[in-house]
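Just one chain is shown here, as structure tokens, and it is the form predicted alone.
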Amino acid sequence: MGKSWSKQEVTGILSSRDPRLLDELLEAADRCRRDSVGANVYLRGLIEFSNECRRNCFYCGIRKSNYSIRRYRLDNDEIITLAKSALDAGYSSLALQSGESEDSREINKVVQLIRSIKTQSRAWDNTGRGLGITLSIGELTFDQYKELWDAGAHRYLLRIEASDPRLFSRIHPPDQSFEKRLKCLDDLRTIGYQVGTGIMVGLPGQSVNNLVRDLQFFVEKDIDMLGMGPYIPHPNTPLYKKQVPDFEPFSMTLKIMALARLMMPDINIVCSTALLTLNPRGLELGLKAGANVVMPVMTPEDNRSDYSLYNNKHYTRPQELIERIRRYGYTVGLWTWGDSRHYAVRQVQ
């Protein structure tokens, strides 16, 4: 466990507008990540395989009631071809992401997909391990999570989005409950997944006190992975043009990432595409804030604009990402799963 911070200390850091404090915080986080998990940055080939979604989250561009986007679902053969491309490029892990479905037939298709990827990729790389698989496909039942685990998925990202139940309820429709989200996170941990969660920073109605509580939530839940980013409004959502907090989401996200690294030194932290979207230095500063996972987008070009969680999503060529990671003084973790060190420690306790 990392440094213990008082609520007053964290509130002071998050409330400060002093750029020198941010610089010092990033330097401390970078030292911590190098000491705790090394200079490796692990790659997850990101395949956004479907933008079909049953949910109507008030912030999300692929919400069910957004009729202005073209819906798609890649077939399993196409996804397997992309998986092969990822492994050929040295990415030993995939992140499979989609909108949410309650259709058991759709979940069965994902189960079959994972089995196929695991079986075929074991032959592709001759190691017997195959590709590592992270899933981010929303709230499911315990049995569905277990089926996906048994098929070969071993990491799962389910963002809480807001750890304050009141804020959670303001950004989700009534059919989505905070208690259900918590139960899903507990189910994933019980099954054995490396569990990831996260928030959006800069939501309408969000306060510094909310963010302090979010950090406490990550620690209390003893998470293995953290994936979060600045809130970027989407024009076809109910939250668009709602009044946002008076803090700047980009720099606040960096502060939250850095504090999370200092509080939980051995977890995996993702440098989100949203950081790169808001600032040309997003990758550099995200890594310095403690991120050690980057997800090169492998979604086919014809479908990328349809997976519009937020507006003006930025894309960087995978090879350019690798070159920039090295230029910033980090090592690219090719040909390795890059599992959470925290998870490994937690398993032997």
Second form
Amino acid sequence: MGKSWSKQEVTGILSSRDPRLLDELLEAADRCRRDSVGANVYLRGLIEFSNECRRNCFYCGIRKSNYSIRRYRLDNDEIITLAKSALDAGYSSLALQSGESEDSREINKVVQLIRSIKTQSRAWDNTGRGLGITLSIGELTFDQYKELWDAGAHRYLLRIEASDPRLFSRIHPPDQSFEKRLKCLDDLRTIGYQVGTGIMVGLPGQSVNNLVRDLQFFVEKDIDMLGMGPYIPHPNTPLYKKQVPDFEPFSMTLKIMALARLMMPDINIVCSTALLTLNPRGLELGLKAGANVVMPVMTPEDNRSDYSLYNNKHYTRPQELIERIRRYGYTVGLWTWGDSRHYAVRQVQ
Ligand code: 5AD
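Could you please show the structure of the form predicted together with ligand 5AD, as a counterpart to the form predicted alone just displayed?
Shown next: the complete complex, the earlier chain at its head.
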């Protein structure tokens, strides 16, 4: 457990525009991550395997009603080939992400995919452990989450996006309920997943107070992993021209990441692609703010531009990412799953 922070303290830090305070916060977060989870940065080979989506989130470029993108779904065989190349490169975990589907045939396909990746990857590497699998495929039923878990997935990312139910309902259509999202997070935890959540920073209508409460939400939910990024408006979405808050989303994201590291020293925090997109120093500063997970994009080049959650999504070649992580003074956790330490600790309690 990190030290407990008062609401006033957190509000003060998030409201401050003093660059020295940001520097100090990053220094503190970096020290904290080195003491608690070490200097290792773990990799998840990110495969955005489908951009088909039944949802119409007001901020997201792959929303159902965006007809200007080409929809795709990679074949399981193609995904397995990508998985092999991730393991060959030493990224011992995958993050499988897609738009949301409610079709049970699609979920079955994912179940089959996970089974194949698990069995085949155990044979590919000589540790016998094979690839670790993180899923990020949205809201499903308890039984579907359980099936995916039984097939071998063991981490799940489902961002709450905004922990204030009113803000949540302003960025989602009425068929998406805040309560359902909470239930999904609870179900995932009950089943035994390492559970990750997160928010977007800089959403229209978001206040500093919202962000203070988001941090409190992560602590209360006792999460294992955190994935957050700045909100980046997408032209083919209803939120595009909506007025955004007057804070600067890049440095605000860094502050929240750093505070999250200080409050929850042993969780995994990902350095999001959105952070890398907004600023060339995104990776360097995100790691400093306490991120210990990076997701090199392995989605085939032909499909990458159609997985456009937001505009001008950043892409760095995986090898370059690794070189940069090392240059910034961290080690790269190759050939290891890099699970959340917090999860291991709560399992023995
Ligand atoms: N800007 C930044 N992040 C976005 N996401 C979706 N749309 C955007 C956007 N316009 C994030 C959401 C989602 C994750 C997969 O991508 O937080 O959970």
